[in-house]
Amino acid sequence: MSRPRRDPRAERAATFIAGEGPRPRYDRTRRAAGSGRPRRDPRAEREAQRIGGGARLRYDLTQVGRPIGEAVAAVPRSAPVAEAPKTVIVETPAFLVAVVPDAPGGRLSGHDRQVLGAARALAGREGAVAVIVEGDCEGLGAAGADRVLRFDGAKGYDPAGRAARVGVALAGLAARHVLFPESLDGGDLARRVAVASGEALFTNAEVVAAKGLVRPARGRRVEQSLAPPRLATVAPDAVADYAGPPREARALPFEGSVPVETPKNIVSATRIPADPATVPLSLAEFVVSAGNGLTDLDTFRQVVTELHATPGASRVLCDAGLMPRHSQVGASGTVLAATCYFALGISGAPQHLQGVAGCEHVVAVNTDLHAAMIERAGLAVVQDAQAVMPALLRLLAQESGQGAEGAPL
């Protein structure tokens, strides 16, 4: 068997285009009969597969031997919707692990959240985690409770009736363990009732599993472990947070009765609150820092005033002596553990960013849009702080009942 012969010339002739101006012109996609295999036109086949409607110019690799035509209209890819997680149902738990968090004013801090992660350890598949709080609370249910025992509580400083109500709810609760946060208000309680109950405390555990409990002792030198006890106390840090689907946090009946009167061995106590430009950076629960992009120190430390906040600035203002050394956020400076962080004018440098990896939320406000401080916030202003600041003094004047010049609105 042997291949046709070819004819270039006829080939050419058969590509040729009559009528189209003075210079002879050919179309190289045609196919003379019995010429073989047709000639590829790179141009043609890259505009078969452009994706119009765009201002830039996109291309569909996948179109491989594409009729050439028109090019075809992208057609809109809706981005995939994620599924909400399902909510973890236990309806007969085998038993119950209970936490009494601090939960300062009906929401939970870290610690709470890190001793609910260690009830769940203690807890697993069989067990449910119950939390005991007075009035209402946010989040539980994404902290890891299956259930919810509600009371009211007492107005004022009442350590002995917290402990009494407390001891009232867990008797009728019949739980297998009860973590309390090793705190100041938590730590208190806990050695409240475990006196009041008469049972022992495992007091500032490290290491929390189903298996046991480990603390430190004797300076750290050496380490206590014991079989999950019924009271404990987790410390802070030590565990991580519940970072599973959300539980259901059934509200539960409180069943027993409060008890009216308590005995009193305190007569009067006033918390009084700390003045927040005294409370050093590492204590403080709310921090505003100012950074480069700041050039009126003057507006910014009456922003601070306003806010009821801990002053804070970054290297740079302190390096220039803008601001006192103390105040410097920072891995070089104070590493902070604040509830909320308030970043003016920072961008982000890695050393800062560490000294506010530990803070529950961040604000910050920048002209970058891609400044590292934006990215770390979770609410961000992309605006210059020196207008920002002015703007919200004005919001907080309005929400204290008085103008901007003082006067009531």
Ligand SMILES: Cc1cc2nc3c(=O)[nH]c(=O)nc-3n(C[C@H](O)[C@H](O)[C@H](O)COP(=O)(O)OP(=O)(O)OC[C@H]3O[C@@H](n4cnc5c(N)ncnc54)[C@H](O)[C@@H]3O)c2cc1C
The other form holds:
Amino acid sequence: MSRPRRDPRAERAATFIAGEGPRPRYDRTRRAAGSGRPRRDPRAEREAQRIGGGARLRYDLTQVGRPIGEAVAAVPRSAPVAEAPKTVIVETPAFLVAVVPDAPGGRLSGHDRQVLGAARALAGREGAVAVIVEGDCEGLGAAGADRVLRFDGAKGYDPAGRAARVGVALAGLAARHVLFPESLDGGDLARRVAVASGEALFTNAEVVAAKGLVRPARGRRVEQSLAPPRLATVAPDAVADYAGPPREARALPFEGSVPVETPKNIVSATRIPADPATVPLSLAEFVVSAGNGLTDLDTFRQVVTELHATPGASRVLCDAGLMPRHSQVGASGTVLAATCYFALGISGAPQHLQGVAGCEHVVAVNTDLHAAMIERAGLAVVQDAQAVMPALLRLLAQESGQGAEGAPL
Ligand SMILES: Cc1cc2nc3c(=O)[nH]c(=O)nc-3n(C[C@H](O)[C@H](O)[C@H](O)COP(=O)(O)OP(=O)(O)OC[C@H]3O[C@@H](n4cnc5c(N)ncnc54)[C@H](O)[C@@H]3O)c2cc1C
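Next up, can you give the form predicted together with the ligand of this protein, since the form predicted alone came first?
Next comes the full complex, this chain leading.
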């Protein structure tokens, strides 16, 4: 005796519960208890398949296996939705680890992210990372901040005033540890805060863990370690960024009054900007580079000047004597730490790409869509570099109000 053919999909669809959730849900109680499979009634099914009223019994076998009296309709399955990572919330932290990032221009630098990674290592599961920023700063939750203490700072360069304001913020926060980047501004701020509070500062930590901080000493011949102190600075490129799910970055109220007056012992403090044309490539923030696909070097130099960038080049141009050797970007040239790298007519050979691995943003102009530099770039222009450069100059002139209005780009 043959068994009626089952349709598991239809059976499953019949138990589907319509709803809005991301996952499809089914009512398992509709199935027969015990067996886990729906209980059948073969006689009733057979009866339902019977057609006509003639002398001979006739059955419509196409209905075999269908639930009796129940039309089986295709139930639309909700499309699988890629779940966004859940934001981690630490409701009542056992303690706080404060971070005072440089955040130049309202954005975390690569070094700031590393300090946040170090703070997360210290905070563990029970602690929370609180970031103290002057003005707005984006991307704090993704970088590992559980809390954000934000206050308005004074305009202009005011290191002593900033140290006083951060000191007030730290006093209200009562953090167990406070980390600064060992950068030009961060290192200076950390020392000012340490002097003002009369506390010791552990500088240039290269290892940051809950059991202790480690730094090199005596020309790297000795390592000094210490149980996590209250104030410390973190060396650049020593600690990994935070790589976990986004954190809450809940705003904290600022308690205390913010001193905005510069202390009187400083008469004037002005930041003198470095000339990008002469700044060493390894320190440059924005590098515009020429490659073998670029023939108009005069326009290239104009573009570099107008963009206030530092000039760079691929090895082919340096070997040909068209660009100075110290401008070579790459494994056998200079490895950049620039925020933005603009490559004109450069193929993106592995040796060249090694030099731009640490750049945050890469813009490439190349006629070859499949060039490795185009693949590396966040913004790619597949065009002749000789045509892009004058267009860019016209655009810059228009923006600065010098160009002829409405000139075609
Ligand atoms: C041991 C070793 C070390 C090296 N170290 C370095 C290093 O440190 N730095 C370095 O740069 N190289 C280095 N090189 C060389 C490297 O392998 C490549 O040869 C070099 O980077 C290629 O330079 P390029 O991209 O400018 O030229 P090419 O490879 O010739 O590429 C030119 C690019 O320009 C594009 N192009 C052509 N015409 C136009 C146009 N009109 N407009 C826009 N794009 C155009 C082409 O599509 C092409 O992608 C090293 C090589 C070796 C063996």
